[in-house]
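Here's a solo chain for you in structure tokens, the form predicted on its own.
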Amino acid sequence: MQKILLQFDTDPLPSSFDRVVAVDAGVDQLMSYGGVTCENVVPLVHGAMFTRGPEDLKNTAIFIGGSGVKDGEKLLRRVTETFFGPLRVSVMMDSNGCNTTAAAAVVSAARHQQLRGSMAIVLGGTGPVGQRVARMLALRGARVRIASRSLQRAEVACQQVRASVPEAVVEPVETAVVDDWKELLGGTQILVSAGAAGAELMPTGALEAAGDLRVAIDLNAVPPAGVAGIKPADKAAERDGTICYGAIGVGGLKMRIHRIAVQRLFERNDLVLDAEAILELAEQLDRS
């Protein structure tokens, strides 16, 4: 029986990136829908549920994507609420690549620094990927500082992390003006920069000033770098005592996580791959 993946994209045009990855993951038939909302998704879900017998539903799966992470989260809830009894299919949500990218960054950091008990800072921590990175780090026991140009937005992001991870130790940090990067980063072992493409969040010299920093990861692939001094292709490159990863250096793992996650959807009919599940998958892959 052919493996059918239904791609529900919240944007008008379904992502070509996600389509290519689905094909590379071995999907036999890819059905892509754009402009999918909580209001129009139920008939599409019913089409996945009612066309095959319960024993064959593992051969049908749903991928939720699009640029809006909040929209993707709402859509995931609506999709899973539509299932009942044995009539369900596996679902993966990775809007804007938020979950697979964040998981790849966190797993990369964990290769060099134990997460539990470590101090981490996430620059651009209010964005879709930054929030996921902060959430995953907190889930693994790191103390996390969520940095933003707006202290108010950083506090909102902290509240959202606490809602998902009640035991999280998180605090907001404002970075609109930083006079002393050494002071800001003092005691920090892990830094992840997850700002908007082409936005420099740490200037030249700031990385060298961070004496305690063990791992620095910049997820921005568009010049200029989010962290000056880190190159996109860096993969565990040591710079002034700090192990550095650039967007391309993390990207290989991100792509592997994405492809294998899609493949896992077809192993059973009740899998839900959200942020936490994708992090667990990434950790399993890194150990294998």
Given for the second form:
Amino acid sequence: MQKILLQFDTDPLPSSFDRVVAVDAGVDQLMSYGGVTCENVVPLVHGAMFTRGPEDLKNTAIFIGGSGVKDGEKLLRRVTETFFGPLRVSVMMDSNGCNTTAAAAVVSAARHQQLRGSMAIVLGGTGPVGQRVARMLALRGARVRIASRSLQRAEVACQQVRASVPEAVVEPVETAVVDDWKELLGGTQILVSAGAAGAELMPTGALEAAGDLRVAIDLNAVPPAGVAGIKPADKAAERDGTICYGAIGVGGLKMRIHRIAVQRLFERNDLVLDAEAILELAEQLDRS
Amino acid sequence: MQKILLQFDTDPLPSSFDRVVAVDAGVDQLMSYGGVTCENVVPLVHGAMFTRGPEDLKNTAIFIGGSGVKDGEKLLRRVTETFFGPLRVSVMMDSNGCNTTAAAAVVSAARHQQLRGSMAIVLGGTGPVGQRVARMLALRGARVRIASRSLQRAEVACQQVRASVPEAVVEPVETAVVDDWKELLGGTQILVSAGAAGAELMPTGALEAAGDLRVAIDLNAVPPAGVAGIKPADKAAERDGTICYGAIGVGGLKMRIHRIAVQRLFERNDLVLDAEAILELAEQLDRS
Amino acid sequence: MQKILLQFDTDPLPSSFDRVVAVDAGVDQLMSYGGVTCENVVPLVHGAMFTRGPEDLKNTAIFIGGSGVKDGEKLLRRVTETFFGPLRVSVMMDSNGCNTTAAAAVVSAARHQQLRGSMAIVLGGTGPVGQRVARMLALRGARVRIASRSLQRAEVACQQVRASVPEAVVEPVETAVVDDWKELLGGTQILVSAGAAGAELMPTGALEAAGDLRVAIDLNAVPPAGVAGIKPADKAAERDGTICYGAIGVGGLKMRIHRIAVQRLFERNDLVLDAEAILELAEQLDRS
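Can you return the structure of this protein in the form predicted together with another copy of the chain rather than the form predicted on its own?
And the full complex, kicking off with our chain again.
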């Protein structure tokens, strides 16, 4: 029986990135849909539920993607609500690569610094990937500061992390005007920068000044760097005493997590792979 | 040479149901199009006609689907008109599952009651599936009453059945207000309910009262039942002396008909699988 | 590793013709997009560039098609501009079949008449295929006259040929009112007619009168013929001393060129198959 993946993309044209990865993960038949919304998704889900017997439904799965993470989250909810009884298929949500990228960053950091009890800061922490990073760090027991140019947006992001991870120790920090990066980063072991492409979030000199920093990860692939001094290809490169990763440096792991997660969908018919499950899967992968 | 199925769907997003069934029927390459109309279909048909030699054209076929049966019928006509000489491929039309569902119901009824000479009633007989059921019953020599809340719509449906099956003995019946279901169903051996989801077409008590009824089939899968007393999973279940089928009870046969019909498309390059051909195919399948 | 072809079509529904040919060329996974523009194509190209390692990128390729050749040309430019360093995949452009059809016509002509130094005329020379024919003939050293009902449009087409082929000897000719086809075609050895379907570009009698003509090719498949007297199935048929090809007569070669070009895409990751490259490939194919 062929492995069928239904790709539900919230953008008009379904992501070619997600399509290629699905093929390389071993999917036999990829059925890609663009412009999928909560309004038109139900018949598509019914087509997955009602076409194969319950014992064969593990050979059908759903992937939710697109550039909008909030849209993807809503769609995930709508899809899982449509299932009933044994008539369900496994679902993965990775809009904008948010879960696989964040998991790759968090697992990379954990190679060098125990997360539990650490202090972490997430620059661009209100964005789609940044929020996922903060959530995963909090889930693993790090104290997290979510940094944004807007304190208000950072506070909203903190509340969302707390909603997903009740035990989270998370607080907002404003980074529009930082006089003293050394002071800001004092006592912080982990830094992840997840801002929009083309924005420098941390200036030249800040990385050297951050004496307590053990790992710094910049997820921005397009120049200028989000953290001045980190190169995209950095992969556990030591710079001024800090272990650095760039976007390409974590990219290989991200791709492997993405592929493994897609493969995992076909082992059962009732998995929901969102942030927590994808982080666990990434940790297993990194250990093996 | 790979078996290619072009899926022309009249809805914006091509049916995932039809896609999964096509894959499970053994199609190698499925090319799915949504939003197909009589205006944009011709170049798509040309692409099927002009890309392979006449002797290889049996490896390319067209499936017409979507929620609108009338749109599907028009599209079928436009597609077959576009062919000429040996430059043609086989085509199946099954918008809204109308043909495969109706064929499954009619074949299920025929297991228990000879159709020729029987009296049959089709509740919701003006809908997409109901009209197909009436047409197939008439084609096999049953006298058919098409029931609807509107006598006028029932009469239009009767005319359409007569247009397809000139020898049809078919008459309309209004069921908006029925005082006496026992009287209405007197002398009727076959009942098929094919109304819209969520509408109870026959109330509690009516089934027990219908003394002549031999087979009752309710094609509604979503509660409430179209015929009070029939359960979706009923499959030749006897209830008050009547053999009952529910939507799930005929669903397995419907799926097999659908798959076999798709497979059949690739045996020749000149088949047109609409109501009559799909009924014949269902009958062969049920005998084998 | 599966061979993935991304089909970028500028029409709303991606060409089924190009899809079938891609499958028959051995593509494993075809990812078809309709409505692709310079505005939305970049993320699709990134998906091709960033999903496989540089050494594996020859297994991913892009095909640009659709009815608009100008749109296809712009899209080709946008796609190739998006690549950088080793992060690139091979691309073929064949909007409206312009390159493969023109190459088939030019290679067919060259079987019977040496192109270098010949005089050629292209009727309908301002259209998408006609311009490609003129460009390819000029590239091989023929002197080319581009004929159109509008002298001005013919002149524009000549300028475009010169822009692609600096050494081209090309001149415009108006064919709205031709008193004497014998005079017009005097000294001309090669004629290719590439006008729109349904337009007779050369009347009855003109072909017989053209004493110097050695090869005449009519690319119009739909009656009436573009050149009165040539039949669609003509394949090196001699008519009044001229060797004639019709649309179907060159169609087999066109299909082989199209398939071979698609296959070629997967030999390296840096090919750009536009007019020149497809002509070379067609010449190799015809020699082998």
